[in-house]
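Let's start with one chain on its own, the form predicted on its own, as structure tokens.
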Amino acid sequence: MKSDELFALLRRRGVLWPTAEIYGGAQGLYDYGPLGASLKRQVEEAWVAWFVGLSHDYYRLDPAEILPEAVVRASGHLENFTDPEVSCETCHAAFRAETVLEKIRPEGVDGLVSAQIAEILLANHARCPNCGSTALSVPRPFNLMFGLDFGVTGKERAYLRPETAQSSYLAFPRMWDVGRHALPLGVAVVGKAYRNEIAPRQVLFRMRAFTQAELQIFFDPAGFPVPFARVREEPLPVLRVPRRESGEESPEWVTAADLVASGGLPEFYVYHLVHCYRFFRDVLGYPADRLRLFEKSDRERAFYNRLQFDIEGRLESLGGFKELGAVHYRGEYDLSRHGEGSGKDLSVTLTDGRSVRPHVLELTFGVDRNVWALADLLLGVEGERTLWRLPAYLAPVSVGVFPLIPKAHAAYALRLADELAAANIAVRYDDGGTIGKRYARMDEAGTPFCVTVDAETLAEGEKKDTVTLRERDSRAQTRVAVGELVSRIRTATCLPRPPRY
């Protein structure tokens, strides 16, 4: 499916629209609708149980969205924090580097600087997206930060956070103080950040709001003890360097063992890159032969990245593959760098008497991008109707309640509605239509069980208080108890947890 046929899907069925849509709408923003502010809340509860699930010392925090000037400053963002822009000349349009060589340079414009990126655009005649001019600017160094001017006085000076990885290294000293005093650590956020993006484009995959899920494990760089054996035989799908380098795009299958024998990770890193893609795979129910884990090169990854391999899904909609998440070993740089902003010293000690300045790996993951990826890659037709194939714990709605006969038989469907909402169960009461289009809204909308009320069900006899329970994707029917109906929605809807270390 294109991405505005399904986009125009997702905007007609209440999962998101524009923001400010009566205006025209606003670019790079967009608000979530009633099933998708609920899918969007089902995926970051399913990501903290997977992640946050790991320890018993990982945790999540709710930090605020504002940063002072100095924390920015000490991590970098005022002077790195930047995209390369490029400006046509004839229509002055502005966009991305990156966007206007996509398609000559596919590996984007990561490592190089503007002389070589002018280089670039002038030996390859490139145009301008929007009018085909060939008259563009040299690109130049644009900071994706929004500033504000922050208390009474405006000589104070903030910024939208960029990221929430910076909150969690904020947060390092106390959460050590909170915690067991014991590594390896882990702080999670999920919320909001904010970037000034040159040109948003492809829906929720560049926007000026959007929402991460990022867990930063601090631990002791002398070693992270992780239970490696549980995922050695681990087939992944890896595009490493060097096969990308000999122009190869599509992954090779390798073991978890084979990337720490052969191909020199250590044993960690690679631990949590499988439980990342255990986590698209098995949690999110992405087809494995749509994914692939993406080693960035030295040249690509941000400099303070020991490590950088990226999740990415192969959307249709999208035209190829996109990040999804990504796994990075960033080293001591964040608490270094804070600790020289801040004048404070952030290293621990350990049981053992040593005092160490903890290392960290950043799991990410981007909320409102797997939102549009759950819909490129579980939604589609399917013979005479559309399906929404959403694992059932990720459904925004777990069971849509039908009547029948809406005056026979609605009286007793809206007490069984009521009954299963008051148990915490997401259901949605329809009494529009035929049967077959109660059905094919509910598929549409991923909604993996429809219940219906009957005569049989409010008749005396055997069948009295039954209900008839239909399956989404098989489209099985079976007659079922009213008091089972909570047990078995509840089983069905259950998150998926990792065993922890």
The other form holds:
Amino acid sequence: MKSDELFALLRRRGVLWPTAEIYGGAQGLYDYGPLGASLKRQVEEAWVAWFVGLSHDYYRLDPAEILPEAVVRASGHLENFTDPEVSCETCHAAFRAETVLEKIRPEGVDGLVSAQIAEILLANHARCPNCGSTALSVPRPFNLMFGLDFGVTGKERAYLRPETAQSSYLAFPRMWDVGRHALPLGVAVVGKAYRNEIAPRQVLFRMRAFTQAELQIFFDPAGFPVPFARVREEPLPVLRVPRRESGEESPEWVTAADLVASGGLPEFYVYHLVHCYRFFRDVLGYPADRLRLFEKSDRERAFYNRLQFDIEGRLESLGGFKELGAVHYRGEYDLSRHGEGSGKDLSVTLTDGRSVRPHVLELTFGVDRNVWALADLLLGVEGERTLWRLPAYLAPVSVGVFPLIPKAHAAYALRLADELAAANIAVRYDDGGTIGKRYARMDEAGTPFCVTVDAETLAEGEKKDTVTLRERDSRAQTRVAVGELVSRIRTATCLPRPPRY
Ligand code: GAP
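Other form of same protein, the form predicted in complex with ligand GAP, not the form predicted on its own:
Below: every chain and molecule of the assembly, starting with the one above.
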């Protein structure tokens, strides 16, 4: 589906809509409706189960979203967290340089300084995407953070956090004491990040307030033991820098073992790359042929990274591969910067007596982008029906409960819906329109099961207290005892969990 079409469908179904819609919306801000809010929560829970579940020493925090200026100065965001901005001297619209150069230089402008970008703009007679004028300014670095006057005097500066990661670094010394004094130690945050994007667009892809799920793993730089044998034969769709530089855009399939043996990547890094790839393929259910692991070069990597592979999905609505998450090896950058900034020694003493400043491996995931990707990749028109093939454990509603004839069967169906809700199952009661229309509504919302109460459910006899259970994808209908429903639905909606290290 095209982006507009998909957004219209999601808006109509109450998945999401622009913030302050009645005022014409606010650029880069979106609100989730009932279906969207539940789906987003399920995605977050699935992420937590899959990533925080990796170890008994991994924890989830809920820290503040506002950071004092000293933090973002030390982290480098005050100086480096910029995008080159170009403004049009004719119509005064502002754009990311990357947007102006989209067709001329699809590989982007990461790593180029303003003068180099200005030269490219000039040499290619680049035009303003709004009015077509060639009178474009020299690009200037635009800081993406939202600054705040903090407190009553207005003299203290603070910032809305640009990434959740910073909160985990600040918490490290506290978490070292809360934990077992052992590495690796994982600290995860699922929460809002804020960026004053120059040109927010593509709905949930470039937002100004969005949700990240990020796990920071602090590990001993002398070694991060992982059970590599579990992943070594996994084929991965990889697009490495030399292949990209030869003009290829399609990934090649390489095993995890090859990435280590001939690709020169450390085992701990590849192990976690596989773990992330499996999350997209096996937990979120994205088709493997729509994924690639895209290596960023020295020039393109974020300023704090030593190694970076983005996990990208090929999305029809957005016309190509888009970043959905990433694996960042940040080395000692964060703890050393915050050590210097705070004047505190952030090294720790291990049981063998060594004092080390841990390195950081970051597994980052954009929650909103993946809500969109779930719609792009799994929601579509199939024959006469619109079907959202969400994995059952992600579906906002697990089961729809219908009375076949409302007048006759509503009381029983309502009672059944209450019983399922009391068992913590997400249930929606629906008695509007024909059964076909009710199935159609549930298919579109991704509801994996529908239950229909009919005359046989109520009548004395063999089928008393049984209902029709209809399965979304196959449309298969079976007769099931009411007493079995809770366990049937619970089994299907159980979140996948990984084996621990
Ligand atoms: N802590 C590392 C970090 O923040 P990033 O690549 O800037 O790295 C991580 O962001 C993830 O957050 C991305 O992979 C993407 O999924 C999501 N993300 C980044 N900017 C976003 C935006 N403006 N709107 C929606 N999601 C965004």
